[in-house]
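Next up is one chain by itself, shown in structure tokens, the form predicted on its own.
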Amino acid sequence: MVLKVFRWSPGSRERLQKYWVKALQGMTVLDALVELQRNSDATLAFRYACRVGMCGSCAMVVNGRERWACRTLLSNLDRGPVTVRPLYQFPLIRDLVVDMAPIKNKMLEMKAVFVPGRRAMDGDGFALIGSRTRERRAIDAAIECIGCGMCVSACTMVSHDPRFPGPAALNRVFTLQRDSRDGAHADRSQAVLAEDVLTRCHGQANCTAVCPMEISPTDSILALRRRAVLRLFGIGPR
């Protein structure tokens, strides 16, 4: 099987380099890249860690779609050349490696950091939210985000408006706004009402379509919108 892998390093031009790999049964895209790096081209740069679909560090674009390379079987792709390139919307470091700092920076801009409120502690330490409570169920799926960046790469609004926070940051905002232990709801509510935030999302759901954790940032953004509208009419939570 032929792999066409994106190559770039500072001072060089972008290009797709062809490699031939023997597609063994059960081989993933990550397996193929590791094989190439070990036996054909030690200069090929890419990132991975757990190799079992937990950490998300091997996120990249395979045949035009954001995927975790460790979960993508070659046998499930078209038999033609398999194209592998780095995530979109992130600064490129080298080859398939991108700088993930924009996710952290956007979260900081949106104040998407837990701020302990009055309910943060109880007599036994940090207050717990029961797993069967309505509060927990509301955010149960959304808190599984591990920041792999695939939703940001797939978001057309991120590519259009660099001031748009992106689905990962807004999903994090949603979980914090529904957390009764957090003490910064009011500050965050002001942040999401800025011109380039909630109103910019077009609801195309590309973020939801590519999320390997089956999270729906689209639903999180819609929930934030509903809370913002209710708050404007003075009938919603802060």
Contents of the next structure:
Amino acid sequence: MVLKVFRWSPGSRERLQKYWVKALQGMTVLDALVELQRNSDATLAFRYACRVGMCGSCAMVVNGRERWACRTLLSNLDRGPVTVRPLYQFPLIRDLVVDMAPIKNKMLEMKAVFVPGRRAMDGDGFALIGSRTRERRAIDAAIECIGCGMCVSACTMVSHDPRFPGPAALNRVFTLQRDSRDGAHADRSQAVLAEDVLTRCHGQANCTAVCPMEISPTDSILALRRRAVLRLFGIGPR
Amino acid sequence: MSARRAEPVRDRKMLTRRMGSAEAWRDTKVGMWAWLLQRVAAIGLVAVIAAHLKNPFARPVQAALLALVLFHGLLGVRAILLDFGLPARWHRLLFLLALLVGVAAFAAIWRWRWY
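Structure of the form predicted in complex with the partner chain, please, following the form predicted on its own?
First the chain shown before, then all remaining chains and molecules of the complex.
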């Protein structure tokens, strides 16, 4: 099987380098890259950690779609050349390795950081929210985000408007806005009302389509938008 | 208090989806088609309405106008339903429904011939 892998390092020109790998049964894209690095080209740079579809650090664009390399079987891809590129919308470091800092920066920009409020503590220590409560169920899926960046890469609005915070940051904002222990709802509400934030999402759901954790940042953003509209009419929480 | 702004990343090398390449379109998702087609229909409507005002009785223009209005409007209804809280996982189904209802409505209205 032929792999066309994106190669670039600072100071050099970008190119797609062709490699040939023997596709063994059950081989993933990550296995193929490791094989290439060990036996063909030790200079090939890519990132991975857990190798079993948990950490999200091997997120990349395979055949035009954002995927975790460790979860992508070569046998499930077309027989033609498989193209492997780094995630879109992230600054490149080298080859398939990107700088994930924009996710954190956008979260800080949107104040998507937990701030203990009055309800953060109860008599016994840190207040707990029961797993079966309505409050918890509302954010149950959304809190599973591990920040792999695939949603940001797939979002066309992120590429259109660099000031748009993107699905990961807004999903995090949603979880915090629905957390009764948090004390910064008002500040965050102000941050998301900026013109390049909630209104910029066009609901294409590309983020939802690629999320390996089956989170729907689209739903999170639409929920934030509904709250913002209700607040305009003076109803609903922050 | 103003929102904290991150370091600009635009001056650093970054890949973006090149819409001129076949690979970028290969994995265009349903939601994006719905968004794109609705906007294309909007542009089409502007042209067709102008043609319709010029000659309100031209049958092809009437057909185009009806088709575009249905298409654009029903995709708009889809967006409204999602905005109102229908789960985003239904967006593909709603796209399909908008297309089917559009085709059925077109056929029904066109056969009706109200004048």
